[in-house]
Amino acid sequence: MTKVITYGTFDLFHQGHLNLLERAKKLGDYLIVGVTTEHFDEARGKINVVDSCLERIENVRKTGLADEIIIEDHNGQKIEDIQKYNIDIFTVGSDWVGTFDYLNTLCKVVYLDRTPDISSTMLRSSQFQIVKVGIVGTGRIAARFIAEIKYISGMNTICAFNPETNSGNTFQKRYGIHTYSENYNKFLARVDAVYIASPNETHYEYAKAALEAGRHVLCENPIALNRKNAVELFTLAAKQNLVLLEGIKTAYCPGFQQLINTARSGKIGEIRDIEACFTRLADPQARECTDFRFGGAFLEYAAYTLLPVFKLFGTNCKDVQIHSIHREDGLDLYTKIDLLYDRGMATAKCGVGIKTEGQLVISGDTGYILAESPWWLTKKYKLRYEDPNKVETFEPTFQGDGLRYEMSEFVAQINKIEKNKYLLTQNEIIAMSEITELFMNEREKRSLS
């Protein structure tokens, strides 16, 4: 008798899960299905499980495909179970290719092809929609999205779009996701929502077309290069009753919210100054270093550095000054944004060709908060005071590269489970678009001079 084992969360049980179990069953004579506990799911990075463990077990049982169902609740259990149950074949979906190759010493490992276009109709009654997502753009950020989506319940990547055929074909071959290179409307017809990770100057047009087609939008920043276009997108989304989120992932990370709440709590007194810095020596061949019109430090990182300023001081500053160090072709290698408020001041610094200490410092009249690089992931921060021996250290939870948090909020808002719109507000995004417009106007003047 050939024994097969597979594992999964099986949250919001859908056709894709059923297909996987059917394929697993065909591999042998006896199928064991491991269902993960909520605690283990959280520990391994799945942050938005909806169904209870008992519900998920019951949904697997109802298929009639599992000869035996077990609970997975700790790391290393797969090895234990393979030996305990004398397993011949271990199998999981192809989105985990390579992850479990180490088990080949114990049994045969088989990766089953994913179901790219799962039905949004549940195999049980549920108000939670399985959101079919299409990716616009097939560069490095799209690859990160693919890596992270397997940790999110209720979302499934259906297809991608890139007018550059070579890039699209490479993406399709690597991930097995059909990629359109023309006819954006045909692409939109297959999905419920889009994730826009295309070049900066294309965000607005892609987002507008998606909203007009009745599709929810998660768009990498900047969502628009001027205030008028940003307002237009939010107005359109509201009219269509659609979700529109900007993908500044720091805003959705739990550690960043904890840091902001700590600052607001009064533990460092009244906040008087904020300094946020995000720099890296980017690959000279990367888009941000080769596109002198729509690349550079500001468009790549300014939104991240402005985020803590707007969260703590608000969006109504008295004055904004932008200073940049430019390359010969006009691309900004390093940009500093100075903001003046009635009772404080702030500096937001970003760079793609000049390196400095990437930290966030929030200064109050009784102490300060220091979050060292990479503060935008907010894995750790400290409270310091006049007494150097008095230091409080905080180490919030952080999973993956942070992208899954904005994805989780996106699907939650679509399904109206929770609406944490305070994480990144419409006013904050529009204020960022106003500063972006100032920067772009200065860039245009410089290019004409």
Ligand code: C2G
Contents of the next structure:
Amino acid sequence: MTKVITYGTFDLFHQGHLNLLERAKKLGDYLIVGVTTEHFDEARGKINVVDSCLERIENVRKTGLADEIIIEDHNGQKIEDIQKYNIDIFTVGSDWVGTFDYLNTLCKVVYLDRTPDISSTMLRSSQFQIVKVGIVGTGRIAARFIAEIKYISGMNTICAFNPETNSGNTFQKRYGIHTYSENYNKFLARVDAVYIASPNETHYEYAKAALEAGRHVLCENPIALNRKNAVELFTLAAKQNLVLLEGIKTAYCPGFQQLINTARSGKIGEIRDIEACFTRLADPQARECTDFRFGGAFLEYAAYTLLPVFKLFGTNCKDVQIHSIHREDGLDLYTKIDLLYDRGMATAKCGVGIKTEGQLVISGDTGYILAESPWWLTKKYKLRYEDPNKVETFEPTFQGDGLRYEMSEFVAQINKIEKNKYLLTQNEIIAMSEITELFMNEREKRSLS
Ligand code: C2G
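Switch over from the form predicted alone to the form predicted together with the named molecule, please.
In what comes next, the whole complex appears, and the chain from above leads the way.
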């Protein structure tokens, strides 16, 4: 008798799960299905599982394909189970290719093709819809999105769009995701929502067309290069009852929220100064270094550095000054934004060609918060006081590369679980677009002079 084992969360049970179980069953005579516990999913970074463990088990049972169902609740259990149940074949979907090769010494490892296009089905009672996402732009960020999406319940990438056929073809080959290069409307027709990760200057147009077609939008920052366009997008989204989120990933990370709440709690007294810095010596061939019109330090990182300032001081600043160090072609290698408020001040610094310690310091009248680079992922921060021996250290949870938190928020808002709408507000995004407009006007003036 050939014994097969497979594992999964099986959240929001859908056709992809069913296909996988059917094919797993056909690999042998006896199929064992391991269903993950909430605790294990949390530990391995699945952050938004909707159905309870019991519901998920029940959905697997109802397929009639599992001869036995077990619970998976810890790391290393797969090896134990293979030995304990005398397993001949371990199988899992192709989104995990390579990950479980280490089991090869114990049994045969088979990766079964993933079902590319799934819809909300069947069997399950949950009303939570599976969102069909299309990715616009197939560069570095799109690749990260693909890597993260398998940790998100209720969202499935089904196609992509890139007018540059070379990049699109490479992406299609690598990820097996159909990539359109010509007809944006045809691409939009296949999806419920889009993730826009194209070059900066194209965000607004892509987002606008998607909203007009009735699609939800998650757009990398900046969503627009001026206030008027940003307002227009939000007005369009509101009119159509659609979700429009800007992908400033820090805003959605639990550690960053905790840091902001610590600052607001009065632990450092009244906040009077904020210094937020984000620099990276970027690859000289990368778009942020080559595109002197829509690349550079400001457009790459300013949103991240302005975020803690707006969160703590609000968006009504009295004065904004922007200074940059430019390359000969006008690209800003380093940009400093000084913001003045009634009772405080802030500096947001960003760089793609100059390196500093990228830290976030929030200073109050009784102490300060220090979050070292990479504070934008917020894995750790400290509360410090006059007495250097008095230090409190916080180490919030952080999973993956951060993108999954904004993805989880996006899918939750689409499904009308709107509890986190304060994470990044429309007001904050519009205020950022105003500062972006100032910067772009300055860039324009320089290029003309
Ligand atoms: N799957 C699929 N097609 C989809 C979605 C999922 O074939 N469109 C497969 C997955 O590859 C996996 C199984 O269905 O083999 C269950 O998927 P999930 O519930 O997402 O579980 P997963 O996180 O993949 O857990 O220990 C758990 C395992 O590592 C896999």
